[in-house]
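Just the one chain here, laid out as structure tokens, in the form predicted alone.
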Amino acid sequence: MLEPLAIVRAVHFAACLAALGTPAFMLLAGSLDTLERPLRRFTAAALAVAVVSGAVWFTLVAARILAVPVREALGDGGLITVATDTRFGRMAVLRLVFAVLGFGAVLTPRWRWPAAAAAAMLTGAIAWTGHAGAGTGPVGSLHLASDVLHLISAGLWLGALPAFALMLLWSRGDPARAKLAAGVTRRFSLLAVGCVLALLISGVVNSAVLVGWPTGLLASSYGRALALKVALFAMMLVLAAFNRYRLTPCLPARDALGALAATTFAETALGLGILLLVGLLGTLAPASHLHKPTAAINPDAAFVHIHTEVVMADLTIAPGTPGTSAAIMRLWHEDYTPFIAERVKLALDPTFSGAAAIQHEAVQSADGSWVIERMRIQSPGVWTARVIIDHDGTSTALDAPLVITQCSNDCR
């Protein structure tokens, strides 16, 4: 059974994707008479639900980073320090600025324009949101390139489907509009041509990133969700070759229009499908986010593993709660093997105000692991964790954020 986190994400990316398909849709058909009304009302309709249940999806996110209830989320001012002091917070906020810049653009009379660009930089958005936006380096910034073309990509085929299936449906029974939706349905298939390319090289580039393409595809859940995505996107291809070799070329006839009606809510129905399973794979670590277990991690400690290409780390602090902590950070190459370093230091900055930062040398112990046996932390909230490490005459610092929770009323 889905998560409610997943099910939140599904429509969330659906509303984006219909806010950004439609007004662009309208952009490509030109003048649709009696269409134009309430084919606004839909994009408007769908930035209201990107805005509720992106609220939604921040509020459920938010209580995961601060570890604590939803309620209380709610109701001791987590939810700012969530939103000012993480990426995925502020890239929430500003998610929202574009939603309603959208919503406002609709509200004006040359509407198409503005509500295609500011759902498009809505939706592109996304991507820094998810496992696309934690990447570094030049892997990374590729993941997240290809990440905007597949979600923008999305959005123009996909997101706009509803108002295309709404075109063929108003088309039938006049002449004249079916002529009309004749051409663009010829000028829409093209531009799902091109789409479908983009797609399927983002697609690759993705997979080839998140699960090490294609061995590791079936090797986790999160591999195993992508492969039932790709199955539904190529049942989605199929119908969309049906549609343009066999239904376009007999257009602007009434049964062809009716079929390429029927075929394209079939589309659009495999393609909720597909944003089901984007709800769900962004709630599961993929295959190239998976790290074996390297020791025991008390349940109260607070932990975060630091991937780079040069070295791995694992930090653990016990407990994750303000006073006085113990630190053990251990060291990794890629296959697992042991990192070997001449020094290692670990800093805490606080990304909030109240707190100093806070710098400790590590001491290697017996087991490999560098150890920080008292390390006083003042304050609950989001802090940047950084490992120093000097190593083959060089220094490589390993940064991420880590969660310091507050103290439960039994904690001394």
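Take the two forms, superpose them, and find the largest set of C-alpha atoms that agree within 1.5 Å; that set is the rigid core. Numbering follows the first chain given and starts at 1. Because the structure is a prediction, the values reported are computed rather than measured. Compared with the form predicted together with protoporphyrin IX containing FE (HEM):
- I389: CA moves 2 Å or more between these two forms after rigid-core fitting.
- Relative to the superposed rigid core, A10 undergoes a CA displacement smaller than 2 Å between these two forms.
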The other form holds:
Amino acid sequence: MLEPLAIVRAVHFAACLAALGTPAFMLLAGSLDTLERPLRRFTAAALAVAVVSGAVWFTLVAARILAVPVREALGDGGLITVATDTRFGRMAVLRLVFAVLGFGAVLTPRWRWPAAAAAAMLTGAIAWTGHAGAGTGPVGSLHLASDVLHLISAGLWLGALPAFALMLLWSRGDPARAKLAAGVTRRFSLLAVGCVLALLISGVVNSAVLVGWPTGLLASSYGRALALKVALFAMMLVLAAFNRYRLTPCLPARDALGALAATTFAETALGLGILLLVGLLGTLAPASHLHKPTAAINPDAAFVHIHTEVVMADLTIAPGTPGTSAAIMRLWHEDYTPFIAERVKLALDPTFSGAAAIQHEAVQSADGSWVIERMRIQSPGVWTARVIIDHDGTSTALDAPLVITQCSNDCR
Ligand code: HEM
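Counterpart to the form predicted alone, namely the form predicted together with protoporphyrin IX containing FE (HEM):
Every component of the complex follows; first up is the chain already shown.
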């Protein structure tokens, strides 16, 4: 059974892609007279669904970050903390601004370009909220750029399919409209070929970063979901090829218009299946990141696994509440061999006001882990933990949000 977060993400992606694809398709189509208003309304509706599903997505993730039930996150101002103090939160606020700009554009006479531009930013910025946003270094930047291309091309193709199918139905029975639809179909088909190529290339780049070698594809639930996604994509390509080489040459014949509308709706349904899988993928640990915990995690501790291509670290702060705590850091290469460091420091930066940043140098213990016996953490909240590792004459900093929870009883 898909969890609510996966479904909400899928609805959000579908709405963003449609909010981009519809005005973009109309720019390609030119004048569509009586279809103009329904498609403008469809774009506004897609933006509305994007905002509502985005708010639900944000709330579910905020509750996870704060490690509290949704009701509590809604109640005690936790959402504000996450919105202002985490990258995910700040990106969600920025994307809300893009959605509002999109709404504003839809209300203006010449709405297509500004609406498409606002929706492109709303959709492209999704890349910073997912796995691509957590990458670092040149590979991280490549992954981010590839994911933006992936999202925009998904919007210009899959996101435009509903408008395309509606145009085909609208054009049946009217020779002038049918002739116009035939011309638009040929133009859209060219755009679709470009988008499919971009999706394939960026999809392979995303997969290479997040799955690693294809042999590991079916070894993890992430890999299996991705394999199913690629299978649905292949089915979409078969339909698209049928549309392009069998049906399009028969346009503007009435039957061909009807058949093309039907196969386009089928393509859209497959595309929604793909988005459900993408909704799921974003909630799973990528296959290349699957690690069993290096030691049993103390339930009273704050724990975070930080991962880069260079080194990964398991950081445990116990107890994970304000007061005096100890920190243990275990460093690993990607293949789990111990990572040799010359020096390790831990910095904790409060992402809220009223607490001071702290930094401590760690001491290496006999089992190879790096330990800080005593450090004083002033307040609960979201802190940015930075593990600074000196090695091979250089230094690597790993950072991630870490939640220091409220004490259940008197702080020490
Ligand atoms: C109609 C075709 C496709 C659509 C609509 C589509 C859509 C998407 C969307 C919306 C995302 C989410 C991006 C994010 O959260 O940052 C995504 C991610 C991804 N896509 Fe696709 N995609 C398509 C085809 C493909 C193909 C053919 C591949 C592989 C060759 C692929 C591989 C991936 C991977 C690996 C991710 C990253 C998922 C993650 O963040 O964990 N996609 N796709």
